[in-house]
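Have a look below at one chain only, the form predicted on its own, in structure tokens format.
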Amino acid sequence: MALKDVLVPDIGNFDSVDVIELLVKAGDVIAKDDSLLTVESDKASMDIPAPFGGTVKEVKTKVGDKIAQGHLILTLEAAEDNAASPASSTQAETINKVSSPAITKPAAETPKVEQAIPTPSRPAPEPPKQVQPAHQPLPVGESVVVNGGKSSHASPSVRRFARELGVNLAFIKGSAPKNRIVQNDVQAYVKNELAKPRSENMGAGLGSLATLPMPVIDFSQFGEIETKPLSRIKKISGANLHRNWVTAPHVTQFDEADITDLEDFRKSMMADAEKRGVKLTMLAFLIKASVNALKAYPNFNSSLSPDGDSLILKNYYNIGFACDTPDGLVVPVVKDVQSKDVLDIARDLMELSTKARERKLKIEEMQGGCFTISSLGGIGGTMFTPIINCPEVAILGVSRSSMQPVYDAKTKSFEPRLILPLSLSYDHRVVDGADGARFTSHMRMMLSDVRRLLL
């Protein structure tokens, strides 16, 4: 038997993502695949397995730790057949570094402000003066006294700091004791202004503009209430939502597509779909025939460069889908979907579904989207107006299908007929009006023609 350490896999581009919840103690008998904890990021939950068997000597993380790639995990006693490789020895004394208290405890690091924090354009604040009345915007860079008349909590040092980067210590929540702020938290304000989107020639940051307060109501005097925190992917796709709504100006598109034939024959193809361990739906047709108009209209399948000068456009077509999970909303993505067929977007669809609902989505599944379908054909409604996955430049929502009459003008009669509603949401600044009708007449006649559909 050997000792070895478990490490944290590669978790995608992040620094570092929130350990809530162990799933194994010391003495326990785990085997390969076995889940150790789970992380929750920016964008979803998931579980990080165990990369080989044995007996847990000591969990070294706790609930509540921020864990990033190479952070350790436990201590495993194993068979000496599972001992690492050389390759993985280099990466085990590599990460015993890592691991090493000064690295583990970044708030005891004081990182070099010349590397961590752009140099500043705003002037430096003035004396502390008395804060103004809510209906009266703050200057820019302006010290106020807050809490009750107090100043701001924190040393010279820090307040040093602070105005070298133009930052007002009356919009910082301090993270120490006593509210005091340390620097740790001026660099996490900084950090968190620059990732706001920019305004300059993009028509972004209208949520920074100054508006009225919500009012504090105390809404027990009207009755009983009970107070329900927010799931933390609620809280992070709410910021979202909200940024994408304020950012892209948003034009909707209404239409409707004529789905008979398509629905008789996904029916007549489900018995051969059960056989191959598939649930066929009305989905993976739609996810079809969305790349068939990405690749008609090319403006749908881009985003707007960062500074917004340019269009970046993208020669590959990964769908994303909409799914609602006990947690909250995300959003996994279908890969390379004009290499496959139907089939294998139902399977794909199936899979991605069941690891969102179970928590077991990797952040590269949820990664890479050039266009997002959100229906809601399963729980009913007529049209709605989607909000963009920016920085996606449409959406496509579906609403429930139903038999209506339309006229034939041939028989000159009225026959019943399957009518799908679209609602196809799009970026402004990179589609025009005309295209945004273009993309869903083209929609429409795939879906009205399996035989188009299936090109």
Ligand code: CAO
The other form holds:
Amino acid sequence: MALKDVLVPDIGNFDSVDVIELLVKAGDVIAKDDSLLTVESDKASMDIPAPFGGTVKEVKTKVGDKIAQGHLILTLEAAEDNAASPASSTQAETINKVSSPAITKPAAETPKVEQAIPTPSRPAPEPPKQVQPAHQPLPVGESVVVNGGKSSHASPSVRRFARELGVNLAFIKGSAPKNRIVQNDVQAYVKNELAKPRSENMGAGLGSLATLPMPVIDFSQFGEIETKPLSRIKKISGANLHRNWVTAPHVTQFDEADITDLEDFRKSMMADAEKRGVKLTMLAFLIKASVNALKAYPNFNSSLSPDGDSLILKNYYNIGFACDTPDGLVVPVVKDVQSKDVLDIARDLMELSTKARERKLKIEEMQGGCFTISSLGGIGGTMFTPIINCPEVAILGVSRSSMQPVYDAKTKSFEPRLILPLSLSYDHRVVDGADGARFTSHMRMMLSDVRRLLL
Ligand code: CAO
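Show the same protein again, this time as the form predicted together with this ligand rather than the form predicted on its own.
Okay, now the whole complex, with that chain kicking things off.
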């Protein structure tokens, strides 16, 4: 049995990447292509596969290390067939051509320990020429993929890998038999995308409007500074928010709903709800009302098709809600709201937001959303312009309710009423301004008369 060093393969245009997870330990018996560790750059994370099977003798890297091509990952006692195979000696020869301080001596001078690098990714397949955003949204990515009208051919693990990187499989041509997409294809595609000039990477139709590069400033010249790495959630949601902001032409419609009676009703029901273990929040009523408005204005419950030629209307009603967690913003989804009452919705909200804050949300609990509500009412503010959670076409922002004097024409006097500010951002490619105003008027009507919510 030959002992071999396994080195970091070509990982694209990165000087170094962070090791965020080790997937094997000394003594593990692994097969070719098993993932050894996960690395993360500021753009994506990827697994590095084993170049051949065998038994891990010693792991030479740890979580938190910064590694680059040629760095030693581990030593592996190659399985019999690998040890003797011509393929492994080719790999050992290949390594001699790679210049890196981490690479030890050529195979000839170190007869006992051969070196091998995991098979580098294949050259990036050319994506289709159509101009479209290359990524699916995370963390609310749809799982349906379209490839020239056909479903993409890929295993569940490759789909999960692509989803984690925000890659739409429809843009990848598989290199395995029958055009099956393998992990290497996804990695090659990501490398190719990241290597493109920024303007090409920034979504459909931007062309010469791509932003200027941000100036690089040494802030320490002005005072003391501290550099803190962004969390994984922040990096992923930041990239998605940016993509959504520059891709969808946003319009925000502001409105106000009189929730005096609804709030009285909610308070009168709270003790009863608590007995059933549920905190009855305003958000539960807002979700119920928004489904009613989505039914009245179905364009809001749609997504543009990937080619931008048609509208995909949805006959299900899954509502996402922005949830503030210590790691950043996540959007869990309350499913099948049309078949739930307000108490069911409130229970789902409790469970999902608890899971979100404990980092226990499953990927499927963040998928399939049709429309999102971002409620900052518990914190404060009078209004704001939320960013659409594309490929959804609208999002409702909710600010803090306050008592305001409202003129009553019947009594010719001002009455104190509880007013809730609403901010509806919508994709103007799909929704016209008139429908934007109709939608918020519908919401006002639903929220001002609690009986309508029960219908
Ligand atoms: N006006 C006035 N008070 C409000 C209110 C509103 N619109 N909405 C909630 N409140 C009150 C509640 O009644 C509650 O008061 P009590 O503690 O006295 O009962 C308090 O604020 C806290 O509410 P909550 O936050 O527990 O419950 P919620 O259902 O309103 O919100 C959730 C749940 C998950 C949406 C919230 O915790 C959260 O994370 N919000 C932040 C969302 C966010 O970050 N959005 C920005 C995304 S970027 O576009």
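Rigid core here is just the name for the largest C-alpha set that superposes within 1.5 Å across the two forms. Only a predicted model underlies this, so the values are computations on that prediction, with no experimental measurement involved. Numbering follows the first chain given and starts at 1.
For D185, the Cα coordinates differ by 2 angstroms or more between these two forms after the core has been superposed. For V24, the Cα coordinates differ by 2 angstroms or more between these two forms after the core has been superposed. For A68, a C-alpha deviation of 2 angstroms or more is recorded between these two forms after rigid-core alignment.
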